[in-house]
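Here we start with a single chain on its own, the form predicted on its own, put down as structure tokens.
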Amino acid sequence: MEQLLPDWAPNAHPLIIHFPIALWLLATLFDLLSVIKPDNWLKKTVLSVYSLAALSALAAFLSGSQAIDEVAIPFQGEVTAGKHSDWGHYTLYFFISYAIIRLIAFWKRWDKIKLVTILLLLLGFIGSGMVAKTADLGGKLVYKYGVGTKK
């Protein structure tokens, strides 16, 4: 694996981490679209890019828990890290139960619903919170503590 990567990156995790951020910030946006005027396109579009930015948030979490384990930590860091792998165990769980909701939402046609498809709407705003509270913590890690970086 090592060999596929450019010379910069440590490891997989900086690739990859990218793809999870915006497939959930581009579902939320399509999302909104879809309550203002709905669709059935852009129904099975919203729950799609859902799904796939729940598989890769798992990916992005995989490699996450790999990358750990390959760069130095300086010792301000280790909370920082910490509440990262934190953050990024409850955003995966959230993506991946909040994908099979969307998935029983769609299947039982309560995505039809105007409350339901509201309700669903805050759902995803609250996972991008969540998406740009790890996305913060480890820009902290690189940004203020260098991890991953040569210097």
Second form
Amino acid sequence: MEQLLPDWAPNAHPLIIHFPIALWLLATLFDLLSVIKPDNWLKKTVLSVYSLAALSALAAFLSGSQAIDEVAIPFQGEVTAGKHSDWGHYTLYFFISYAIIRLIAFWKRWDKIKLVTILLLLLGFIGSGMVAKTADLGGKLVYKYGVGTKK
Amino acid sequence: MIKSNNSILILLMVLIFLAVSCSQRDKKDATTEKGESEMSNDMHGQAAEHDGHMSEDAKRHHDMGSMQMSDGENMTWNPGNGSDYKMTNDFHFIIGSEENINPRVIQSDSGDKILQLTANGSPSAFVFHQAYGNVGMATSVDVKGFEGTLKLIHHAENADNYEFVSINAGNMKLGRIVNGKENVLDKGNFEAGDEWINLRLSAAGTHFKGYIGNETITHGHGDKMKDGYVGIMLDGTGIVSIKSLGIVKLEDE
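Could I have the structure of this protein in the form predicted together with the partner chain, to go alongside the form predicted on its own above?
Following is the full complex, with the preceding chain placed first.
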């Protein structure tokens, strides 16, 4: 696996983390459009993108768990590292649970009910907030404490 | 008409969400800046006195101790001056006493002052007078002449309640003693070598780590414990040399 990494990358985590952020935000945008203007194709797209976001969050979580013990963290960055790790856990659990709920809702056709679609969209926004918080802490680790900037 | 009302409702909700997010962010930035500025003040001259945890004993001895501020971030302890050095200026014992470790300050060939402890087999633990919550510790130790376990202890209340990172012949253990019962959070191995060992630990919230140099050897998780003392515990026989002991109060955001 390490041979596949570019020279500058200390581990796979920085290459993977952008996927759950981008995919989840894209999914909520499509979700918003699908609530405003319901469309079967759009609903399937939303479901697919949320599912892909959850899978990429799992990959980000696994690579992060490996990376945290491989990089040098200055003492003052330890609290942020711990919080980043905690929020990574919460976000992963939320994304996986949410993707499962969306699949069930699609299968049971609950997503035809307007109130359900609005509630699901609101939950999607909460997911966006969670991934933003995790990303914010990760960015602080890199840009404030220099974690992972040297191989 | 109903559809259009729904759309307006959703757009309004999105706008509220964005507005709340932005205001939270502003609030957070202000708090963080304040926290960072306070931390910077602490580290530039008031680290030993900043949070009211310092005991009367510590205050009495503060001027006599060997605490030094090094690079504006760390508080570093180095052994005091030769023959009249008293360990109790800087530490107090929660297990055993000075007689169990016979402390003396020597000078290395390079001129560094070194605290040399000769352990007689009875466990002893000495800690700084100040209590800490989230904390980082770093020490430079030589254990070549020591047979037994050296522990960096933190969140220490007494002999039966503390957390530790221990080393014993290339094995590291991360854990805690609660009401006298040991709970090991992680174990690891490292190459001991013949040189000074840079042993480090961090306790940040529920995350605990033990390092040799910059390499993470142990990493475990557990409930956050009450603030407590930090120091060193020896359980074994032989000579342990300590060049320095650095302590960093890890700030919450």
